[in-house]
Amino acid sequence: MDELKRDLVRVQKHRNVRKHQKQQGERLHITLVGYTNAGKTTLLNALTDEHAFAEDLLFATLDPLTRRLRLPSGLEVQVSDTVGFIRDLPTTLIASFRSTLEEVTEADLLVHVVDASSEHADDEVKTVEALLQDLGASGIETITVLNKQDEHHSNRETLVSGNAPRIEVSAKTGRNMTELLHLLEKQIISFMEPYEQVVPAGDGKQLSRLKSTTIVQKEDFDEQTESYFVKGYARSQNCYVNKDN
């Protein structure tokens, strides 16, 4: 118990950065949820191409890892691991792990990781959206992975809710990433806002800031003026965009 009370405390630390981050609108947010087991550290790291601790273990994760992540755009966006859910789950636990669960509420985008290859797959995918709903979290936009398909030997669909988009991955085998990123940033685009910017030739600051903190879709040099011609997506909050030009 004393070992996991100090562990905590690590997760809230980590909890006040990110909610630090998010008030200065630094970077769009993708967190991982899903069923214990189902991958989803694994995935970070395939992503990434970090190396975090992944084990076949109930709550391998606790302290919620968060790695930098640029998308084919070049945006730059923040990936955080989360704790897996479990089926029956009790209301003492989840109290007991508010603040690392918590990190799911504060996301801009949900990742619901789904081993594929589990017998149990739909019982578990109705466990992680009751506890998203519970969560207060079931209205983020949310992107389904079909993780373990190198595993997969059925035929059957596996149940998914909504109209979530879905993809079929391996994280293991590395299958679909390049798919997966652009899934992720055609998904943040449905929500953001379009933008056009004029940009001096010799601000080469505020171009490099527009390409890793918006998604530049055209990017046009003039000669006559000297500066090029931007346009793109981003938050509306987003700091580093004038709107008026």
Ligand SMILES: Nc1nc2c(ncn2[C@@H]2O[C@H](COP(=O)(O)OP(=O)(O)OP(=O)(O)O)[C@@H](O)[C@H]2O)c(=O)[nH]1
Given for the second form:
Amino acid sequence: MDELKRDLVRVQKHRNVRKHQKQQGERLHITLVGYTNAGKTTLLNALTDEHAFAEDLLFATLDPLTRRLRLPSGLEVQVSDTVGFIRDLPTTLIASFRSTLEEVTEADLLVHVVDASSEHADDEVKTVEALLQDLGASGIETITVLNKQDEHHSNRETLVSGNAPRIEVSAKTGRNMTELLHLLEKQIISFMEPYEQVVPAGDGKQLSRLKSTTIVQKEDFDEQTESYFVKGYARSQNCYVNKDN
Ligand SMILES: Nc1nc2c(ncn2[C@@H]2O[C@H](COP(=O)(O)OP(=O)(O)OP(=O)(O)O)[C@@H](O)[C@H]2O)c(=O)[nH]1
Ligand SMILES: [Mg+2]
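Switch from the form predicted alone, shown above, to the form predicted together with the ligand and output its structure.
Then the entire complex follows, led off by the chain already shown.
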């Protein structure tokens, strides 16, 4: 009980920080979900270099399960691990797990991690999908990651019926990690808006801010005006076009 209570306090703190960040229109949030043992934690470790953002101490202290991740374009997002879903969750645990899992509903993008080498992969996928529905998270954009491709598995064809984008990886060997990053970026673009912005060459601060908070697709230098013409995708609430800083 004590441990659960401590966990709940930690989750609550984390959610307050998240709320604050959302209000500021800050980073996009990706949440890893999946059946227990699917490889979520291993994948989070494989995707994010633990040391790259060591300065992000506020978050590191509040919630070691959330890390910053830089996508190929330079966009920085947050990625969270979650507790593994299991079938027939004991009733006594449902309330505690629910508050942890509610965090799932606040994600901008879900990554459903599947242990593709499990004999019961199909059932595990169904269990997770049912729980997501139960949590009211089934409307959130999801990509499916078929993990543990380094293991032998016999039932690959029958896996995962839906039409969510999917990718085969091995979090353990690092197979297809770069491809996964590109897929995440592609999905994120699908809920962003195109923008264009002229940035004076001297304003390196704005240029680097655009790179880390939006997806910059093109950046042309115009010698006559000594400025960059930047084109890319941003979340609509960020309204980069009208911001002067
Ligand atoms: N062969 C293989 N094993 C993997 C891979 N990814 C994870 N594992 C192993 O699978 C086991 C579970 O991995 P975790 O990352 O702890 O799984 P999880 O989804 O976080 O599990 P919960 O936290 O219980 O929900 C560990 O023994 C990992 O080493 C993979 O790509 N290939
Ligand atoms: Mg885990």
